[in-house]
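A single chain, nothing else alongside it, follows as structure tokens in the form predicted on its own.
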Amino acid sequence: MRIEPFALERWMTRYEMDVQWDIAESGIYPMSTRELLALLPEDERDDVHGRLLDTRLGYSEARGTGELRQLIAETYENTSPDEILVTTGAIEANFLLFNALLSPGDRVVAVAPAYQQLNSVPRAIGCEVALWHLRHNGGYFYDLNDLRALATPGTRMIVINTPHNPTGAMLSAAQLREIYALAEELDAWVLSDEAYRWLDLPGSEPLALPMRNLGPRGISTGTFSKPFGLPGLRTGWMAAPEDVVQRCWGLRDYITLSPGKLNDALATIAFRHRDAIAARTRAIVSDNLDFAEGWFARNSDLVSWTPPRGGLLAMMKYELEVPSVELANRLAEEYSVMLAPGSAFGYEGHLRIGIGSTPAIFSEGLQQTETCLRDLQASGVPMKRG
């Protein structure tokens, strides 16, 4: 397989370990192992700590432990543990599904912009990839008429992402049902990247139920990285028909073989206590949204945004005539702030912002961003016309 460079990952790797204020990150601020284990009832902690310390670091169950798969399966309708495959993040789940279900020449309709994997991997397989672009009119939104025009007979897969990376747009329950009905009509799969499941935002409408719940043509992928604040566990999953899971399991024998044993154990603890983790997430996000509202109002001559309806990401539009990669590099190198260049998503003149950092990091990162923009303005960088 020949695949194009992953523009966003290459850019983020350049700076993410060095900046002080990372406000481009797509997940919630990571939990420590101590914080995670503190969620256990006191009368269980010593026993669980002992079992973790005594765990022999051999291979784990290749599909993910039965306990973890059972917990995940219970969050979907009509789904058994055999229809769950635990993977190395949602990124592996998506990769396996593309390679198990697609062949060269297949037509794929994929949402755009998106996490680049969702269109680059099908393209590398040799598929014909039609991009379903979000629209913008006072906010970002999906237009199902555009999807219907693209999903012509012979379409093998429709790839969606909700809440959306990078705009924070969402598909409603009614829209998801329409997409599933279209896939049934076409005898196509719907692969729904649901990395932000359980990440309802304060004051926003609840997230729709997973695509997996709608029927056998629906596949959902999920992760512990974004909503749980546990990206270092490198643990995700797919929920799919058993025969699809079996095919993907066969493929991953050649890639990662199995989840890490400690990763699986810690993920199981996190899943059992996801309500407490969700409360932590809501507190962080609520503080950051409050600060952002005032910051954007104060700097409305230079920046604007559409707050996310779900998830943790949004696009920040800026009014200076400077390419987004150049601006993002300057922010990282001179102001120690990380905001991802919009050009990585096809949104030149924008930066991707995440609202999942701690309030201290988020507020200081925006303050430093303001300083950078005002410095550029004072140096004579022109404002955009119109």
Ligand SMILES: Cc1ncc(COP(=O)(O)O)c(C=O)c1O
The other form holds:
Amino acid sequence: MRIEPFALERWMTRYEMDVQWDIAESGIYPMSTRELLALLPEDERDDVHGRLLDTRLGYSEARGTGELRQLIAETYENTSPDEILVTTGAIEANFLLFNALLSPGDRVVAVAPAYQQLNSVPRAIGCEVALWHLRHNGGYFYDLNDLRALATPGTRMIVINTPHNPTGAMLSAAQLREIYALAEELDAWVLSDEAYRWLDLPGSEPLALPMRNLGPRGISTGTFSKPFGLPGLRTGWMAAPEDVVQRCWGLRDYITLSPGKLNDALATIAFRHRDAIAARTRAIVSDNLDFAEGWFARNSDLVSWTPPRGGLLAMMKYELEVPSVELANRLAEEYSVMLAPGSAFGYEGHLRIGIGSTPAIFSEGLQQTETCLRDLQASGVPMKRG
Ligand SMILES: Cc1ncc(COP(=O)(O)O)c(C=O)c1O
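Could the form predicted together with the named molecule be shown next, to go alongside the form predicted on its own?
Shown next: the complete complex, the earlier chain at its head.
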């Protein structure tokens, strides 16, 4: 397979290990193993620690342990553990689904901008990929009329992502139902990347139910990376009809074979304590949103944003006449701040910001960003016109 470089990953790996204030991250500040195990009730701790230490590190159950698949399945309607495949992150779930369900020449309609995998992989398979661009008018939103115009007869798959990376836009329950009905009309699949599931934000409407609940053409992918703050487990999943799971499992035999055994065990513990982890996430995010509100107000001559409606990401618009890669490089190299260049998403003049880092990192990262922008302004970089 020939595939274009994953632009944002390439850019991020240049700086992510070196900067002090990483506020570009797409997830919540990761939990440590100690923090995760501290969620166990005291009377279970010794027992669980002992079981983890005694775990024989053989190959794990290929689809993910029955216990983990059962827990995940229970969060969907009409879904059995046989309709869940535990994967190496949502990234593997998406990759397997594209490869199992698409053939060269198939028409795919994929949301744009997006986590690049969602359109690059179908394109690399040889599909004709039509991009469903979000609209921007005082906020980012999906226009279903645009989707209807693109999803012409013969469309094999509609690819959506809600809450959305990178804008924080969301599809409503009614819109999801419409998309499902359209897929039914077209005899197509809907692959819904729900990496940001459970990440409702204070003051926003609750997240709609997963696409998987709507019927057999609906496929949801999910992950421990974003809502749980456990990207290092490299554990995600798909919830799909059993024959689709079987086909993906068959492909997976050639790639990663099975989840890591300890990862599966830790993911199971995390799932059982989802509410406590969600409370940690909410506390981080609401502190950061409060700080951001004041910061954007203080710097409104230079920056603005549409706060995310869900998930952890948003686009920050800046008013200086400087390309976003140049600004992002300068921030990383001279101010030790990471904010992702908007050009990686087709939003020049913007930076992508994540609201999931610790409040100390988030606030200092924004303060340093302010210093950088003011320094540029003082050095004579002009403001954008119009
Ligand atoms: C929309 C979206 N989908 C999938 C992924 C992949 O996540 P992971 O493989 O860590 O589960 C990401 C990561 O940033 C993402 O933003």
